[in-house]
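In the block that follows, a single chain appears as structure tokens, in the form predicted alone.
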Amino acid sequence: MAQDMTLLWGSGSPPCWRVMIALEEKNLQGYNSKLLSFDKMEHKSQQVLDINPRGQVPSFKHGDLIINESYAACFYLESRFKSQGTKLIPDGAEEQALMFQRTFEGLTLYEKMAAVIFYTYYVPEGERLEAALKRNEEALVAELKLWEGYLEKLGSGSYLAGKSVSMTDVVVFPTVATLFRFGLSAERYPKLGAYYALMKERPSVKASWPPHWLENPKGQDTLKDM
């Protein structure tokens, strides 16, 4: 069933992760899975704009239908393979508003983690604004205090959208993976740490961890103060 599709990524990109997790929970391994390196900048290979011309990745290809877009290809999985592995989209209305809410507000996350981590990346040192980082440090922090508040009231145990695994965790996890794979403290956010440990245990995420954290699981200390 997996054999007709082909995903290209890179280890540690959560938009890649999250479709791989997605794969894992719908029970569809066996895909064509192909590893490529961003220092070499092999997702800008032929290869990979024949798939996706925006040179990105994840490239996600199922027999003749191409979805590059990582929350694209999540919801397609639930609905094409609906009735089969984990169900993502809960039944319920209520249930489905809060999926939906808390699933798109991950990308919010993404964004604002994005901001402070990458910012030494991509902008040069001569371009540097103290001014910018800080600005962008005190909105990540607000977002966390958001995600906090969301899973201290959904209770011990929870999930993000719930007490049972969703769309949301699928999506979402990687991004708060990343968070604390860059130091953040499971002291100073303690829900978003439980949470972090329960997801860690999914043998979806196990079966995805990316590489290069295995190799070296010591990551980095950029938001240990945060």
Second form
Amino acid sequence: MAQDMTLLWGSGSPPCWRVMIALEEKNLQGYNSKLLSFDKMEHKSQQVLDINPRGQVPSFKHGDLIINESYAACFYLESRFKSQGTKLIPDGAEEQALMFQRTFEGLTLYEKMAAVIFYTYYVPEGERLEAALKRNEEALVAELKLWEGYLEKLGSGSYLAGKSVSMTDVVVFPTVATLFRFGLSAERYPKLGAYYALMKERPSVKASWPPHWLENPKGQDTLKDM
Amino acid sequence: MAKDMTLMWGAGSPPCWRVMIALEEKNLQGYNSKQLSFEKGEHKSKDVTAINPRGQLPAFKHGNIVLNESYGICLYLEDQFKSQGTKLTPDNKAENALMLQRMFEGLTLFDALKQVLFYTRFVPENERHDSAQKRNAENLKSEVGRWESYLQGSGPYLAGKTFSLADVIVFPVIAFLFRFGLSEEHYPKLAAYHNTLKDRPSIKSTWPPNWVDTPGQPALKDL
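Given the form predicted alone above, what does the protein look like in the form predicted in complex with the partner chain?
Below: every chain and molecule of the assembly, starting with the one above.
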């Protein structure tokens, strides 16, 4: 099954990392894994465009089926391989609802993070404004406080949507890891810090850790004063 | 079941409309429906923030369960009420995969739309740039063109032969485009999709009340 799968990905991209964690959690190691370089613009190469006309990664194929949206690929893998690996979608109404709630709030967390750490990537030089970046930083702080609160409410040792790992962790952990890679302080955000330390040790996360983060363990300090 | 559900919504909002379509499709009419006014700032009222601290709509309760993300609500309703109403997730593997692909591409379409139509709402006056507006318009044009080509390839629904969650989630965004003047001549496949689905009972019965018998706006007519 996994040999019929191909994933084109870039190191450190949270959307790519989500799919890799999902593949590991569903016991689908052995897929064809193609690491591409963003710096060399390989995400715009023909091999990507053949699968994903948007020229974006992750690009994912399973046989003839193509799914290029990270959340879509994760939901696809859970649905198609429900009976193997980790169960990522709880059955019970309350647990399921919380999982869906946090999973989709994860999009907001990612956007607010990207609006700060990728500000100069998204905004052309002539349009950048300190006031706008400052506003984005304030929005990210408010968002982080929400997530600290969510973890506090669940109690120590919990995952993002409850006592067990779920789809929420698959799709949101890469964002949390990126926050710490960019210097977020675990002292200021202790619940997120504890969650990060917990998930870091999980086999699926270890197996898919961004290679260039292993090569350069020191990240950036963009968020250290946040 | 529906009596234990409450939905707070605002007229014309695609995220709210999706949930209303899903509730109809799953035969959950009879939920407590609370329409609020964005213009009057009612989405920031205590009634809403008590359910959704973010002060956003839709805000949805099912008994003690709270869910305020439109995609989450639609997926929850489809799973929890699997055996009633319309089956919104196709059995066919290829259609199912395409449904998921299009559902999540729907986020990109809605973002592109918001960057154009809500530019002056989101960007303070002294931060606006013509270059940004031009770029956003080109981006929306290319995105809408992409969806036009999707409907050329497959159809009549977004995932193929069957109405699915992809339509529940993305139709309100497409309807929004036409409400704001998208040209049926420029985008005939999208227009045909829009005109066919307009008559679907779940969509007809949840059509934004402020759109009925009033003209739309022409912002996108030249796109």
